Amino acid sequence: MSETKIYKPKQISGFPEWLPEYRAVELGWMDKIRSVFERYGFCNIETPSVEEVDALLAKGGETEKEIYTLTRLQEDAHDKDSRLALHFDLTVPMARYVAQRFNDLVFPFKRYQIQKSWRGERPQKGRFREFYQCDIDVVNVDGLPLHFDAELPAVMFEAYQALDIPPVEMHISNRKIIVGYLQGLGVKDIAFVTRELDKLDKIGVEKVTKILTDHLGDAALAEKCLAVVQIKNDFAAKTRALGVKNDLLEEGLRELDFVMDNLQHLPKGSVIADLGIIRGLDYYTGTVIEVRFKDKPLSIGGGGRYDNLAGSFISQKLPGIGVSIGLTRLFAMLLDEGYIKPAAKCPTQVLVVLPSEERRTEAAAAAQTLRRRGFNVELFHSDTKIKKQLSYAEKKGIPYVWFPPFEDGQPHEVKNMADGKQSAADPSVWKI
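Just the structure block for this chain alone, the form predicted on its own, nothing else.
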């Protein structure tokens, strides 16, 4: 007989998975975030994991090189026509969804999604190839009131607070400021310059300056480009002091001023005007937001306004604004730092002991009675020694063990595993 070949499994880099006691915490986070979103009237949708490649390419910007396409191992000619890919965020699928269901939706359309996305990035600390995002967006027909640019950051901040994590701060800017400023300087390749300026926190001032100087052929112009993105707070006066005149720039300054004024109800220091926030995706056109821990530069969420994200899918102008919590990045970071404490290894509240096979029906009836009353109940799988059944409950952290009658005429009993106390109980009325 030939030996069975054993494949030794290994963790796939960039695709996280947690033990049950930590997955339970992650699910609890999702419930808390969902609750905050729904309190503000956002409804849930779920879109497929895949979109047509052309739909993703229409709005992907530099993310294009990170898109995972789908093919079968045994590909045929028909497969090449489908051209499907895993979505790299939830905003593009949402835009496609709105365009396709335009006549069935009520506008402004307020939706949230909590789903996974995929990007072919180089895995490293804080960056994953598969990750959960928690998104909210508001989309309207023709125009979207500016007050949503302040409402969504406030909702996002409340969601972070619900998780009881270290303090976060929101850095907010407006893309019109940087675009108008560069226009005023006479910069031609604005898309390139904004992408490089967006790398300031990652590669530093010196490297960005060199890249821009080489590209623009003018060191002084490169310095002027960098001047505006290093402005924080008192942004209007500092930007105007740079001496650049442009109508779009002024519009962006007014809009950012409005948003900052309407976020003054949040705790002091939790919202910062930061003109270095640009966001890498090309579809952002106005307000842009990035969330960080107060003591760490790593982004754990963000978003912004887009004038017409669905314009590639429908002949309607559908402006919107959306923000996203990078749940996996946030969770993994705090898990690595020991901040997240494990939950129970399982959701079971009561383990019903199996006295013997002959008494399985009675034990199963007790378990079912407890389940109908709302308890999470396991019936032990075999009539092994009671010591082994108790050991199973202890290892899984099950707080109560239920003993059905071992002989006719005996009462049911329940044991509290925390203090070891055991007493008679009736499954139809017992309470924790």
Second form
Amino acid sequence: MSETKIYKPKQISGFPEWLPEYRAVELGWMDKIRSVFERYGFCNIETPSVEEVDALLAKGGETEKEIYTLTRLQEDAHDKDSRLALHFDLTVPMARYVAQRFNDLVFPFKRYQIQKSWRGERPQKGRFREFYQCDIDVVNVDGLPLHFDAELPAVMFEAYQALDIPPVEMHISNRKIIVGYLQGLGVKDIAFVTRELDKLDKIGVEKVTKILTDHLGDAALAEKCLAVVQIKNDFAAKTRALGVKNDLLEEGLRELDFVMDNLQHLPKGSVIADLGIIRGLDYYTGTVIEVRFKDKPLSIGGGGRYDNLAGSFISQKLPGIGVSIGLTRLFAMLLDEGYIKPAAKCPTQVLVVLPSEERRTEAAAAAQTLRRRGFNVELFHSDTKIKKQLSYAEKKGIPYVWFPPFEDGQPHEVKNMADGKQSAADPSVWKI
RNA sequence: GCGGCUGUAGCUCAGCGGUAGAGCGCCUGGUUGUGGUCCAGGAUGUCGUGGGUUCGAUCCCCAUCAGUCGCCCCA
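Switching from the form predicted on its own: structure of the form predicted in complex with the RNA?
Every component of the complex follows; first up is the chain already shown.
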């Protein structure tokens, strides 16, 4: 045997992977989320991991530096421009998909996508470079009823409720409110101001006040900016009381009011009008949503309305609204806190013991009989001590161990690992 | 991209200028066809990598890589 160089495996930061007993939980979550999405009539699509760089950048913005591009290890001359890149969210691929298949789709187009996205960030707690997102979006031609702005958060909320997680709360606002308000105040650099205001929950009132005062050179104006984003319930009256007159602002208030009205059926306290919700993505133009655990500022999901996301791909006006569950962040956070109880290490329900080499045929036949009857069954293939075979079942958490006859004329027996009881059983009729 | 901290067995970590240890896990045994507990025994490390100081470095210095927390940025 030649001496092989061992490559010591390293954990790659930001690219999470789980043990089987936790992956099983994650898979279960996806199934539940998916079934809620389908209950509201969303169809599924899957788009490639990669898009053309130009497509990803079509909306512009600062996302460029986070995009992973694709190159071959052995790059030849004409690959140099590396035109393919991993998508960093599912919204842009969907926009491209809709524009491209415009004639084949039925509108309003309601789709869900559960796929990974990639972002070349510095990984930190709750931030990954590869992660699952569960997106639902509705896209329509020309106009999209405001009712969807209430339905999508409701669907998303139901999906969270289907999971065994601590209660979440949805914070909802409308971009038109903050933008209209700032316009009404005569603030020029709205993008900068909204970005700073968005940090309120993370860095606190004082820091934001200081940043804005420095930037605007007007403490009173900074105060006014901060006043609106701290408004939560009874938002319309409180906002109007600030005395800013602006049409866009009024429209935003009316829309948010409508959305909140249509979410009344959700549990009290789970939906909060919160004018501090702004969201970083600049394509949002109306309703914006963010989901959090109570008392934790980190977002575990969000979304919003966009007037014309596909505009860079097609000369049709395609407004839409979409929300996304940050599955990996959500899962990793709860895993880290020890909240997630591991599932079984394998799906096996019955381990069929191999008594001896001579009995292999019978053991295999018993396993096959049980499988045909719908059980998840594995056969122990090595002719080793029963002690070892049982220990294997124990370690893997397999609930039943099947003993084919050790001698001619003996019955089959099955052992319940939980209580240790063992009794004769027939593989063609036995039930758990 | 910038700054702080960290890098020793599969995992969590201790240790010391004279080439390493614990707990957990793993393997074997406690006889003949039966797990989880207990008992006894055992294996395992280029002490992240490269260079330097030194008679000698895992321990000191430098560099580098990786991890981690924070900044920037952001779903």
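The term rigid core refers to the most C-alpha atoms you can superpose between the two forms while keeping them within 1.5 Å. Numbering follows the first chain given and starts at 1. Computed from a prediction, not measured in an experiment: that's the story for all the values here.
(message) Once you overlay the rigid core, does the Cα of Phe192 travel 2 Å or further between the two forms?
(response) Phe192: C-alpha displaced by 2 Å or more between the two forms.
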